[in-house]
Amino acid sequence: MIAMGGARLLVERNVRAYRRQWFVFASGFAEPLLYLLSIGIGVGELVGRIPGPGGELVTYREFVAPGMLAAAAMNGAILDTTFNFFVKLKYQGVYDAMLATPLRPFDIAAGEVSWSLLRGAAYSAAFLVAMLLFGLVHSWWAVLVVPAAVLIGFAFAGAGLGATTYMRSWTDFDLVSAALVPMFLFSGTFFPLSRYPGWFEWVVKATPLYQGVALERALVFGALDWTTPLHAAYLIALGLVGVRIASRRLATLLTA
């Protein structure tokens, strides 16, 4: 997607607007290493060990860092596909100045999905970096965590610009809390499926999140089974669909 002519220039024109505001993406590699170290470490020492994903007893944090990760590109993708999207849409006008060049909405749609995509994967390759320095992995099937980590990026930031498109204020973005807070708590981030009821559990399964965080988990332990390709083929179906409802909304909504 960022060898798109139209979609590359404006991940060019976002990395030249944030190169003075490089400290915003602090919390992106910082707050999810904040919650390994006091979930994964601290409450973990009094949980003990937990079925892994392959059925073998694994400890606290080493269940927990998967999820982590996944939340961390869940977060990088939809902060800027969302908030930042609105902003620009909405009150800056950068749109409208762009549609006055050759850029058309798909090229938009595209860019800044690809620009949410560098986003959320460098928060996820930082984390492996700390996950590693931790000796939280435990297979060379790992060296897939950063691209499954791109594809949960790109459901997320297709998800949230499709659905950005349809705001109308800034109340509306109480929604996207309302979504990603418990999607957040209860996508198997910090407990196995078998600690909820049974017809909560398939609600955690229709989740993203919950699809993100079973293919990291099943990566970093090399617990893959023929479930992953199911896990990639939903994330990369819900980006497709957001981008393509972005790109259509966008059309609408700067031609009129």
The other form holds:
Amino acid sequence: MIAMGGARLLVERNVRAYRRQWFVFASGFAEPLLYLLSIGIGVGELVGRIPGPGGELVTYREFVAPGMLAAAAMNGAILDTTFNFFVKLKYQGVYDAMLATPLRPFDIAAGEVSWSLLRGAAYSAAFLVAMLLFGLVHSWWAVLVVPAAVLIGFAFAGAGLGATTYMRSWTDFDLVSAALVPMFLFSGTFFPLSRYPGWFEWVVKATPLYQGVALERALVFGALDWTTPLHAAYLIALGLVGVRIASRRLATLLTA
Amino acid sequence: MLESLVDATGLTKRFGSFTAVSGIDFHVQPGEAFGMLGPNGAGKSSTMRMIGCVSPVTEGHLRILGMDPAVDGPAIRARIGSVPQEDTLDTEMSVWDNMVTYGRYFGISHALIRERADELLRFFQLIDRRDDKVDPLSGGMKRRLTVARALINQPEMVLLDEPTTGLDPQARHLLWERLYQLKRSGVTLVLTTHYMDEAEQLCDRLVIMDRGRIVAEGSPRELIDRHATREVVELRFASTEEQERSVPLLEPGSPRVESLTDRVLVYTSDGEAALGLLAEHALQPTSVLVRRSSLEDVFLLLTGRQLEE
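Based on the form predicted on its own presented above, generate the structure block for the form predicted in complex with its partner chain.
Next comes the full complex, and the chain you just saw is listed first.
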């Protein structure tokens, strides 16, 4: 628990920093809702019923809502751990200051990931409430939607943090978008994988966002099977690898 | 004798094939103000970062507060204060929140932080700005805040890497005054500087560093006595011809005469006597300055006049 103590202090720092920017924090609640309204409900009116995770036909908004939730968890985690993290690392000297105190590089990596998860949990909980209000939740398994979103956040926060420690300048962030946008569009968020040729289906299944979408959708519809724990395991593994890389790289970058 | 707070033997720092610190030995005693004086690139900051446990030792022996920085980094950092060369204040927060946040990194309770932060902000004349953001503060205020913040854990030793570089004279003097009070209260100071006056004002003992090595060590007065002379005469002449003629005349009476492009420096125990030699040969400098030799003379004698970059 000593290890997590340092991470907690970093979370505390971020809370203090965001107190003056609560509107930035609040905007995170709006984004998935806007997607749900425009695509789920707007576009959904034009689309008929489509097959859900259990094979039964569901409305488009029912289908797309868990996808939006997973994508929002991804975007939130990525924003905190790439862009915001890079500014603190390279320009604001926030971590240099921390390392002059008893905190260690691992505390920084673990702290930023924890912060990102807490933030993601708040957003996904709010989104879940919205889904309930729209009548888009059909199973008691949905109580696990928020913890699952935290796992998605963990996977992407770890990956984002790890990748950012290798970035040299802002132009490298184009690579982040280059990875995220296709994932956002094609990972089963907006339509089922059955639309793809067989080989491409496997490419999509290898992406972390697909794992997250599949997990959320299974919970919302209560259609769990043996793949469900595998999705969760994939996300945890990615997050752990990312945090490990990030704390090692931070030690190299900040304590040369 | 008390155990030294910093104990370095053969301390070396390499970055790839570049050697920043080349096997230096020094010791810092409790309660003293220890300075590292040197030109840019002399290895001062690299040494400071090793003492601050934010940069691993490449080679040699280093103990801080009796502990090994490679093993006990967090425990050592808990007991020292660090003022890095570049301010690392948290620009997303107010002055007060900077103090609180930094204190929390040490795991100090909120109540204790509030008490200390209030006291420190008063001491460094920042209490009126406690709710302001950090960015609009002047350079001197930011620096004072960085020092105030570094004291929140009541450190036994404070590391100051070029504490007054870039500050205007008023800001420098205010900071010096505060650092001096701090030293008097028993806090050990370790500082780097390339200002001679700073070293003379603040340091009980210092090392002069050049190209990763220690080239001299002692109190400011000792260094001046050992490496310079009591007085320095600065002479300017109307022509180069006159200047050249003066040098051999001055040499017999003084241990060292240095002829620069614009002036002649005579290191001597008796400035007036040296001037007498010129008068005997009817040489009339256009300007004469007889002054006490300073650390700057020692520094330039030891590290040379070339600009190193």
